[in-house]
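Coming up is one lone chain in structure tokens, specifically the form predicted on its own.
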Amino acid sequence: MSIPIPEKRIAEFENFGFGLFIHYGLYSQLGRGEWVLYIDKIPLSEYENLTQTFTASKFDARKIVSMAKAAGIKYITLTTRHHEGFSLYDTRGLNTYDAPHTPCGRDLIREFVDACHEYDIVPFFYHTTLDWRDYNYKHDFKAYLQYLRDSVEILCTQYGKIGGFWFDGNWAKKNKDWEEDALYAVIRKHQPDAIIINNTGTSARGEAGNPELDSVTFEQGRPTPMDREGMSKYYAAEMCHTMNAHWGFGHADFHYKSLAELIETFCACRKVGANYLLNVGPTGEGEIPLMQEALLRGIGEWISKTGDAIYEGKPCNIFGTGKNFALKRGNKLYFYVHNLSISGDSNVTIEEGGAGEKTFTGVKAKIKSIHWTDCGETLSFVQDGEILKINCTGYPYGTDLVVRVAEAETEE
């Protein structure tokens, strides 16, 4: 058996490495997460009143996309319609339950796509497949599926070139025929190079599905290595992750992950070749909360110090101890080292892990030189066959990158 060669669009998607997920809708005004309609059992007649106060007055697509650019984001996946059934785009007569028919009066997806193209960010569209509001979803499923396809066709034909579609909801009716072939055919007709993803949810992480899909998903948790031996096609992998416990805005959710945890999770994704799709949830007015913006900017600063191999570097069967790993790009290897200590006076430094010799196995290429990407310091090393031992110096006082990267030149 052999590993299939990835199609061009899939290879390009893998090289994006880092994406931004944005969950925004009517639910954002309530500030209790994106499932508030379902979890709180709010009557539809009451919930629909949120359309009367949906202004998106602080939704500034250019500001959001420029912030993503500064964070090192390569693509953004925005909720065009979530499970509540409300659309951020002009549904062009399919219904009036959309942003243009609220006090907002704007097609937010048009603004989003235009901003992405301006900043050279690739726009992706999240679109629910289930719908808690639609009558036919419960009573005439075939008619509902036609409505879903018609909705997706609008997104395929009215916004120029799209990077991909991210579907979510088939897990709600596992025994139903979702007519996936017909849905994906709409996309292939109008957007042949679009990546197609259909989320398998938290209960089926990493499972492949319809052969037209291009990537498997890992929701929360950590991605596992893909075993592509004997697969009929090459699937990419992507893990989506929240900064706190909600995808949509939670006004009283203060349980944020630390910047260090987000950096380590990003590295854990790239260690196995998976993209990292990190979520933000704008407020009801459409503004990214300051904490979320700060965490994104922190990741961008980390990337600026550790190099861009995090995007195009590939897993290469080199193994380190603990969380340490290596990626390969061209004739260079990049060693990602965790838990180094800080050098300094014992009165002001706190030990975490330690500096010193770090061992990597499976290093077949002859190493010429190694240096830290953040400061250029040359590192000594010993190579014995496929075993490489790098003398990893500690951080200077006032520095801690969480994961430090050593770049190695090889004789290949």
The other form holds:
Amino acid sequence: MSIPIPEKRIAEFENFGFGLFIHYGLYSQLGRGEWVLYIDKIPLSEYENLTQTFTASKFDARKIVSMAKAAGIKYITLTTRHHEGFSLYDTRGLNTYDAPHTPCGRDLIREFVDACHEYDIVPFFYHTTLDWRDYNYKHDFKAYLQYLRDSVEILCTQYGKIGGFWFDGNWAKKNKDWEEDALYAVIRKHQPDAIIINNTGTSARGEAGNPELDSVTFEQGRPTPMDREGMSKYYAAEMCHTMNAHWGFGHADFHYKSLAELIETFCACRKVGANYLLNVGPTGEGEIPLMQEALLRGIGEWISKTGDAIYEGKPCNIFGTGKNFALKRGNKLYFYVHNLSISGDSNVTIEEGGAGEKTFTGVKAKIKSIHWTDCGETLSFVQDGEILKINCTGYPYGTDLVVRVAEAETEE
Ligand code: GLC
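Output the form predicted in complex with alpha-D-glucopyranose (GLC) next; the form predicted on its own has already been displayed.
Next comes the full complex, this chain leading.
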């Protein structure tokens, strides 16, 4: 048994490393999450009134995409249609439940894709497969599936080259025939290089499905190392996370993760080679909440200090203690060191995990030199066979990067 070689587009997707998820729809106006229609059992006739107040007056695709760019994000997955059934794109006559038929009057997907192209960010389309509004979804599933394929065909043909599709909803009718082959064939016909993902939800994280899929998902979880031994194809892995407790905007959702937690989670993903897809939920008017913008900015600053090995560095069977790990890129190794303390004066600095010797095992290549990527300081080390002990100095007073990166030159 062997590990399959990733197809080119899958290898490229893995190197994106960091993506932005955006949940935006009619529900954003209510500010109670994207499931509010279903959970609060709002009558459809009442919910549909949200189209009359949907202006997206602050949905500024260029602003959002440039913000993402500054945060070090490589691709953005935007909800083109969520479970509520409303499309942010022009459905070209399939129905009128779309952004162009609201006071907004614009095709938001067109604006999004144009902004992505301008900033060299890869656009991905989230698309629901289940539908809480469409009559056929309940009464004529086959006809509904045709509508779904026609919708996807529009997205495949009207917006230029697309990075990928992110489907979500098959978990709602587990035993139904979703005619997946036919859906993916539409994509392969028009967008042969698009990544295809179909979210397995919170109950089946990491599960590989239809062979046309290119990545497994770890919704709101912790990615585990992929065992690709004997797999029929090489699947990438991606973990999506909320910054607070909802995907869609929640005006009373204060449950924010800290910047430190986001950085550590990003690292935990890359440790096993999974992409990190971090979500923001714009307000009803389409603006990213300040708190979310600030957190994104923080991650961008962290990347600019610790270096870009977080994208193309690969897991390499080197093991550190605790959360510490290593990635390999070319003839360089990158050691990600957690819980370092701040050097200085114990009256003011908090003792965390301490500084000093950190051990890594499985280091086969002979190390020539090691330095911190943030300040260039050279680190002393001892290598005994495959065991490497790095003398990790603490942060200088005034600094705490949460995870610090030591770059090593090897003799390889
Ligand atoms: C889910 C939810 C959904 C959200 C998605 C993101 O499966 O149904 O609302 O869009 O996860 O991963």
